[in-house]
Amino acid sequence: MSLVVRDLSKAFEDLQVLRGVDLTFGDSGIYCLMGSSGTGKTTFLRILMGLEKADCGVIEGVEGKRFSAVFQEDRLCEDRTPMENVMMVAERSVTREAAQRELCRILPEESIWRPVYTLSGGMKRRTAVCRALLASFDILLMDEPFTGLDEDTRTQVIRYVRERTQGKLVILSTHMEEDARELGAEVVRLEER
């Protein structure tokens, strides 16, 4: 079933962030939410996840769906290793060996055994992406997931996301047109109202 958003609005006191948003997403595929800062991309994703409540509007097609997310902040357990962070949320069928293989696709192997607080920002970002992809989900929401990655690493992580999300619905926010192109994503524009 498609995910359908109708007449979604949200304000924070006097600041209207979303107004009358109407969007439809297929039951699989990658969609890039684009728009300038302040157009409500993060708020929209937080409403889909149930972390914010819309002032009005209807969202259909999320009933019974499992979400996984990459937030703007990495939200990792800093004193744990990337391996431990991934295994905390990995679906039951993911063994430690499988998690190690997946992490090593986008991180240097020595880094997956070190506490997260010792890693660079880019390594933390890749850990957050891998953790979200190894969780059990129907819908993956990603908020600026490639921020802080150099061009080569970004390309590697985008390829990884494409491979790991076949047949799933992915909605991500980005400012970069090339992210959408490399992901083969459909662009959805959130405009200021």
Given for the second form:
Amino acid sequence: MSLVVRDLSKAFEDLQVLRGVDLTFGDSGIYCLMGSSGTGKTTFLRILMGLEKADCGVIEGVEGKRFSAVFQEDRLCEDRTPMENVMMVAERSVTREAAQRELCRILPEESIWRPVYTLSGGMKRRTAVCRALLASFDILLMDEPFTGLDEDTRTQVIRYVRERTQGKLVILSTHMEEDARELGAEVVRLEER
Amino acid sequence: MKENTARFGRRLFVIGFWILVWQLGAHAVDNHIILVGPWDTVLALGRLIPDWEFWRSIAYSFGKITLGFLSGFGAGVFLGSLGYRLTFVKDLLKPVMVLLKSIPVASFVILALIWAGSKNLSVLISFIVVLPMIYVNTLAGLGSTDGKLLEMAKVFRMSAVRKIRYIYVPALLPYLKSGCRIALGMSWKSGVAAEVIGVPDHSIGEKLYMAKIYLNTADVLAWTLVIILVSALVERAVLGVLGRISFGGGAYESGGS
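How about the form predicted together with its partner chain, since we already have the form predicted on its own?
Full assembly next; the chain just shown is listed first.
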């Protein structure tokens, strides 16, 4: 069943962030939410994640679905290693060896045994992406997941995301058209209200 | 390494300086009832050490005060966690904790003597002193938990056990450590003070009381030294355990499973 959003609105006190948003997403595929700053991309994703309540509107097709996410900030346990951060949310079938193998695809091996606070911003971002991909999910929500990555790493991570999300629904927010192109994603615009 | 040696040297100098001041003070007073010097204190300690009763008293007071501390610690963490989760419990406990913090220890000791007798007096007093400190620190520590990590845990459907281990415990530990540091010292001070008032048999408090009766200042200072040493050792042990918890779960640290 596809994910349908109808007439979704959300305001924070006097600030109207989303107004009457109507969107439809397929069962699977990658969708890029685009729009200038302040158009409510993050708020929209947070509502889907169940972290914010919409003022009005309907979301269909999320019942019983498992979400995974890359947040706008990395939200990692800083005193733990990337390996531990991944394992603490990974689905049961993911072994340490598998997690190590996956992490090593986008991170230097020595970095996966170090506490996160010793890693660079880009390494933390990649850890957050890998964590989201190794958790069990039906719908993956990513809020500007490639921020802080250099060109080569960005390409590498995009390729990794494409490969790991085959057959799943991915909704991600970004400012860059290029991200959508490289991901082969459908662009969905959230316009300023 | 060089810095450590310098720090150790500085510490040694500070200790040496104050021992010297103590010795000079005792020399100036020249009255063994009012003040004895460090040397006489060490001699008194040397006299006490071979005596079986000396060790028995330490074991007795150590056991009772540690029991009071541990039960106060456990109850403080439990009630603090409950108060964090349930505002009703927090509101309910607030006046009790304020009361426990503000009533003088001496009043508690007298009440406890009436209620429970002298045998378990130091257990009860240590408990009463430690409980509000650990409770307040537990509330503060859990209150400092990163809300963004809790959101992350919600989205990833992390189990309660994992949330406690990876999110709550790291937030709580720094507060618990600082709370423990103060609570441990206070539990020993108040525990021994309670023993001095209640004079239970074979306790450090009883020995201090007897030394006071016989105006044996050297013994008073020797026992005081023992209390400081034992309390410091217990503090080290407890903080060591808490330190291990904070670095626990590092199964991946050295590069493998």
